[in-house]
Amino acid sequence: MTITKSALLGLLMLGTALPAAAQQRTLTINSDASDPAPKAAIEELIADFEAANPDVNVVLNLFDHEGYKTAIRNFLTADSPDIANWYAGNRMAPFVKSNQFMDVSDVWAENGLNESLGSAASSMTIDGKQWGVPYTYYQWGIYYNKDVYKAAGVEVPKTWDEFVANCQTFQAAGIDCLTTGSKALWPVAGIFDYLDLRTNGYEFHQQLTSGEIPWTDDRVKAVFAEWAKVLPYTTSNHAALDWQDAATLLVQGKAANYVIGNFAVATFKDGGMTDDTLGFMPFPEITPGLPRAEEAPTDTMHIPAGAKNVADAKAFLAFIASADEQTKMNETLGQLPINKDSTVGDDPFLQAGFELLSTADGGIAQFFDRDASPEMAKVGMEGFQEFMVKPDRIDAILERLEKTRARAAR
């Protein structure tokens, strides 16, 4: 058989390219990162990281969000992935108790984080040791319209006292203090848990939404004695709104308060708000002295016990740690590094919610529907929204979260 000299030069050519193929390892990554700016940044992560490592080739598989929920429980016992993306505090604990994912304690030590992501080293961390790695965030806290309290002639409340105060002031113009929607159940936990954390402290909120203290306890009646100081300030038929009807009464001036998540500041601008008449502050200090913890849901990326590449799955973890990659993620994103050397854009919000997250030295709680079980986030948020349409009825809907507190436990 005859070998033409370009034939020859193809199979030297081929001869010299197999070693490096043979030498480039594979990194399995599962996320439900689908939507367009998360999948913008995930990818745009990956491709940094196959620079800066050339021999390993990442692959990437997307999952829709509530598809994700079923598919991480099926994938972490038969086919696992080296990185799986998930989320910070009790939820991620059950991955934890059933030793599904990894202690990476070792990656946090040698790069620094417990410092550098240290506003969310207690929410990544269970019996002393860290098992995974935060990479964004976005701020709770209370949004409020600027000419409403100009008009009213009040200052920003820096206690819970001050506010209530306020409050009354409100009321006699004419406008609602404090307005939520609680139609879809949900913008009702975030005054909760803020009413908790703030009267409490983080412990104690983490060990209640995990189930380890009674709803019955008079610490957590004491939380409801301090929101039933606002109700009757609360827009009164908060029940029929969704979070966007309330977003629409801050902006048209007729209330001045709202509990929610940074996500609101697109709608409050879209209806015509500006930076000049939205305003932000943190949730007010209730027990003197008590430690600020925030209200942030967090991203997480997780190490699962069953990865075949835990080398580079640790280097992928530092590297998605790193402030300069943090930095570049979020302005994706539109949310929060978490890493504290991290930067963000000009956009006061997001300023406003680094430094916050960045200063809580209290603990960075997840939202009451990802720290507590699906059963009992579903049954807290009913008594919640019960609550403030029925206060009277505070004894009966601690008896019911009780009950379902108790029956998860057995």
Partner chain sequence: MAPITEKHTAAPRKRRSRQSLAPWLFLAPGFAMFLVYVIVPVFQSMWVSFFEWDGLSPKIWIGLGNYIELFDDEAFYTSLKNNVIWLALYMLAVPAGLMIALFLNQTVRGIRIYKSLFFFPFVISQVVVGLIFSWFYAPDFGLFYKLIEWVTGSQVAILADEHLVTYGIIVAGLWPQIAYCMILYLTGLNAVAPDQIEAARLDGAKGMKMLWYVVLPQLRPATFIALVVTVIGALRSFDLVSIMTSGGPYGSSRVLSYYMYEQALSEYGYRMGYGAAIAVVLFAIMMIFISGFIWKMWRDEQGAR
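Now that we've seen the form predicted on its own, could you pull up the form predicted in complex with its partner chain?
Nothing else is written out below except the one chain.
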């Protein structure tokens, strides 16, 4: 039965494919979606797109995640695909400023994306034009071990002061209040972003990361003063740990809280945590009354300036922006769709993230290394890590960051 069915289907497909082959067009996509879930998601998307556009043949080139970051510079200048994925915010600025990405404002205007993708519009806009289409994001926040909270007898904090007070209780019980693994640097940037967003608010944070505010500003120092309050309660060897190693500490109950993105949930659950033992909370309030801003890095698709099949590439961007495709894709990815008409999977952490991001009245930050210029990102994150190990060097660190900012902003 199944054999005849698939054979029939094959014949049918052959029948429909043959006449179309005469005018078959190719659309090449370069992507770093090499991990299992992203790979499945993009393959699904391509299958859907090919079904909707039988005259287009999509060629997908998959790159390893880290290698992609250097490969993209080569293929953009040498042999452009029609679509390439990348990240929102300042991370795309080098490619926009050197005319490697195509202006896709018309795709946004024609498909009403300013409306449906509104929450990510600002992070896709440089010089008043849009340079790509976002298709997924995920929230950051504090993931915590509910059992540890119960054992220590503390409540989930609402404000930063309560959080710091809890830390003392955790310390007495021999538990790291806050854990992180900063070997790869970026996890600490998440902590800084949230401390700054909660202390100074979204506008300030965006101005700081885009290089308009000096790092020696008193408001920046205030952020580090808040940070210093939890340093004695933070996992001490974080500079030698990968983020997964720190996740293990949380799973084992040696640490209580972890500032990390939603992608870590899979790691926590692999370690044996369940929806009953793993908790999620928004980063607590520091300055009362500030509109709540959240951190949600966005992944995007772009058309390189050297694309050969621009018409189909634009159709592909419009396709990936649609509510249905974003729903389907993010179901597979285990992340959040950006289109406001999409629906979210029933995972409690995704639901919490959706709730968190859709009610963030302050704004949505990308992430330090995507909001800041590439040059600033590296030096900045190194400074954060150094501060966490040697808090008394704060003045020298800020001087150094300021030196880089002054040069990068030149």
